[in-house]
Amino acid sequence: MQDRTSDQEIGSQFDVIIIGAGISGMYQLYRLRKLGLTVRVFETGKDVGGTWYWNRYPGARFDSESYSYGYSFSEELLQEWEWQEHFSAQPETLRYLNYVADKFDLRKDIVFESPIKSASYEKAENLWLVTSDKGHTSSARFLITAIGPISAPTLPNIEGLDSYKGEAYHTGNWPHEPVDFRHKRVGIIGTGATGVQVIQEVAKTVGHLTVFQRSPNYCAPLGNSAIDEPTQKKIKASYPEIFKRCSETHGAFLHKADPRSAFDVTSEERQAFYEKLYAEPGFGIWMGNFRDVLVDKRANDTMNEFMARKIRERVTDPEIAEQLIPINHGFGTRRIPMETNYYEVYNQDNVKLVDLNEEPIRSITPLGILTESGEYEFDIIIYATGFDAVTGSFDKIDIRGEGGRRLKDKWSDGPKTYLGLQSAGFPNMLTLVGPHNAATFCNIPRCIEQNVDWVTDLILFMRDQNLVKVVASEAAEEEWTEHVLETAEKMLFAKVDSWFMGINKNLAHKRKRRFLLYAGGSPAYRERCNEVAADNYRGFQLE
């Protein structure tokens, strides 16, 4: 059961206040309570879970393999959980997140259904006056905010998005009793990671599935399979090599690139290494490709030929199949959705694809999606329309630091961080998977781990020399901003459009162009906040 705090405790005052009770906020609370500082944490949902809590769409599961996903800080946790399929889908993953907040009784210390407006910045006193949607205002030493990468849901910007009178959900946003698609009329915008994953589960049952595509994604095989018993006692067993591998891979995955340049073999070698790949579970075709893949048009070509064949071999219909190729960006340079029979679900009778280029969405209507080929009727429409990625959890919420400036406004033009922790002008503040944040481009809880654990021995190390303020130095951040575009340059992903680079074209306003994650890799990332904290916390003012 759910604690309850009341509005005295809401109004308190703490060591630290926290925004969010997913998987880094839960850590990062877990971490500061054994320092035995006051911590609070406000979670706008019923429960803990984050993500998992959020988006409970059909289909929705890992695409890291449920054992290198899960929290390494407790042997116990590790012993006592049993991963059920090699891939956990959403329903037992949060399972596993609220037998953590069980083990570790970490509700008595989170405020939820309190979603926050508002943090400002005190310079007088040395806090940040944090509010809740509810007007309770609380206040704290340090901010932490643990609001994710990809929390801030956006419905497209389509004229009469409210007249629809049947059934309408968003994935991100999802209801918690079960929809049932039999015998309906569905109809879903978006063809990305979790479209695809919702396309796949619906056209099981549906009674017929349209589904409106802008730009088709290259698709890889998820290979998912139950875990049987000796393979859970090896799983077991194997945490500290699992987890060792993890914080050697450039995106802290169980996949390691291929030292080889793509044309360090022969035509035939690649392509049945192409083929092994293909054949083989997870993001290895993504993470463990030639090391070129991701950073020479050349090498990306010769992928792109094999995943368009791949395609063409298993939509039955050539037409189709040609829609279902990706024309505007390469294998890789846009995150790569995970499937299983996602393409087979073209061969279905009752499937039919809209190409969007070719038939544009002219409007939403009461019953149902007009084209410019004719009106569509459905009892159900699914928004499968990405978020307002990185960033965009930061501007619902009212962010104000020294002066009064606003951080939205400081961003307005792209993020500006230190080490993707911290962003001058807003002492601390510090900010899990923040932008410019191994964490937001990386098998996430492991570089979660990372980030949680730097912030915590941050705050230790400013309690034990009785410093009270922490802030990025300007220079310091631009530095880090500056190291963080060139080092995206190198990667073929900065050349195209996608939430990686800023961009959701169902969001309203539009932004400039500006990259969100770091590309430098998670050992890189580690080892340079390694070396910060070394040399006591260079680029931090501390007072």
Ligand code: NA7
Contents of the next structure:
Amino acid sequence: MQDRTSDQEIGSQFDVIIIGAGISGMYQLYRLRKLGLTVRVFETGKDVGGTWYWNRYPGARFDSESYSYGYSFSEELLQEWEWQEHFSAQPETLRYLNYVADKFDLRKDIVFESPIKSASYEKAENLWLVTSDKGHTSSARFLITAIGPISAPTLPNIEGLDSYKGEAYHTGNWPHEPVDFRHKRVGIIGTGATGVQVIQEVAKTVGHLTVFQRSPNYCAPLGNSAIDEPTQKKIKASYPEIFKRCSETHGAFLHKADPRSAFDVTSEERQAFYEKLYAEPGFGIWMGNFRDVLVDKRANDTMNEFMARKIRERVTDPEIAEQLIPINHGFGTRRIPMETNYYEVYNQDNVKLVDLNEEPIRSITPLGILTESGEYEFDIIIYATGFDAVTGSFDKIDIRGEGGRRLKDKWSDGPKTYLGLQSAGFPNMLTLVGPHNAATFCNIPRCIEQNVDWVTDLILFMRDQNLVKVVASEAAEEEWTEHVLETAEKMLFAKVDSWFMGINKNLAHKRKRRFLLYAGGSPAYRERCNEVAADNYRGFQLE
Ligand code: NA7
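Other form of same protein, the form predicted in complex with this ligand, not the form predicted on its own:
Entire complex below, previous chain first.
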């Protein structure tokens, strides 16, 4: 890794500053450098990878088919890289991103260990001033945020958190050294997509494991396996079809919704279809289900019954099985955790499930966790308690636009953007995977590439037309925000508490329910972005 932390390097002016060296920041750097622009990326971590750099917890892996997840922009890269598993584990994914950084010599323009604390738009110079935590300031015409939608971890708001004397880790900030669970008493709080992954992995070697569950989720089998040689060859020969299929599906996954209603078929056919989806690898059960399962309560209930039956079949103790069946939301209305023998973990003698609805946590103590029923002592506590999703990573930076207006204040009642790519009053700032952007609800690299390509084209267009300032109009922003919220209202998840809806009970301030993603689907979003560009960037004011 090159050292780029000298004052001389940092205190300079660039055409573009990118915050974040994860999947989007890396690709954005690659594209802009090719245009001959001067670009500098500032990254908090010691190396590239973003999500895959921080989330090193045991069990972290893709829920997307690996070959649908990698970058598509380089045929050479596609042919060189060989995914080892259908759903790659975090170490391999991080190796892949390092390989990309090496291959395209990306690190020379990245300043590591440099969290950006503030960014302000200076009207007189039409520049963004960006300051790192070390107090170094750099400037650029364009500011591109590539800070990730799920990158601001939140610890639980439980009294006594700091008093605990054992080892404690949040999954989103996992140590670089391996953590040994053998013969250890481990407590885990959280049973979302992350909790499920970490629980099933830790359970393999742990001395004793206690899972603290506030809300169970409907979890579906991942169906992971190694990729054999003939399949590897087939994958390499099929990339055009793989990416074409992703471009046609709602969430840019390989799975396409079934055009039938759950009630177009007999009850036997429906059960057979659900069994087939349950046995198939990946998100098919969520993304490839009947078209009305996520929008019609009656259709959704047929899936709830099916999933509850599966849990009862797999968990030996009927009381524990009931505790693992969600009662406060329907199938797929929250993020589906993908699992491998997750439910069977609760059949192990050395695993205990604590239902926090029956036995709430009172506090964290120096020795462990105190509930209404008594104290549990641990050697290690794992917090799989989630993130301040989508807007949390923006809130961590003091971003000020025209007139010194703070982005955090502007978004206090919910984000407002145009296409999820810009917010009015923040000229020349572009938000990759920003709120209300389809990339937030997507097989993310597929939508990241769309975002980055669109932003690159905009910058190229401005250069060709001698334009120096782009800012979304209030009217375009209003119209997009309304469209985003209206689209979400049709979905069952709009009525359920989850990070999709901006609900995070650990934050000190209570928020209004506010949809953070875009549910209109990636093809419609892409079409809209293309139309806007073709119409001379309609809705943006260009100077
Ligand atoms: P999630 O999906 O937000 O899950 C967080 C989990 O932690 C969830 O089960 C929460 O219960 C639980 N939680 C959070 N705070 C507490 C407290 N204070 N007490 C008890 N339990 C708590 O985060 P993940 O990291 O699993 O997944 C985030 C995304 O990352 C995921 O969707 C993927 O796309 C990648 P709750 O449900 O709120 O009752």
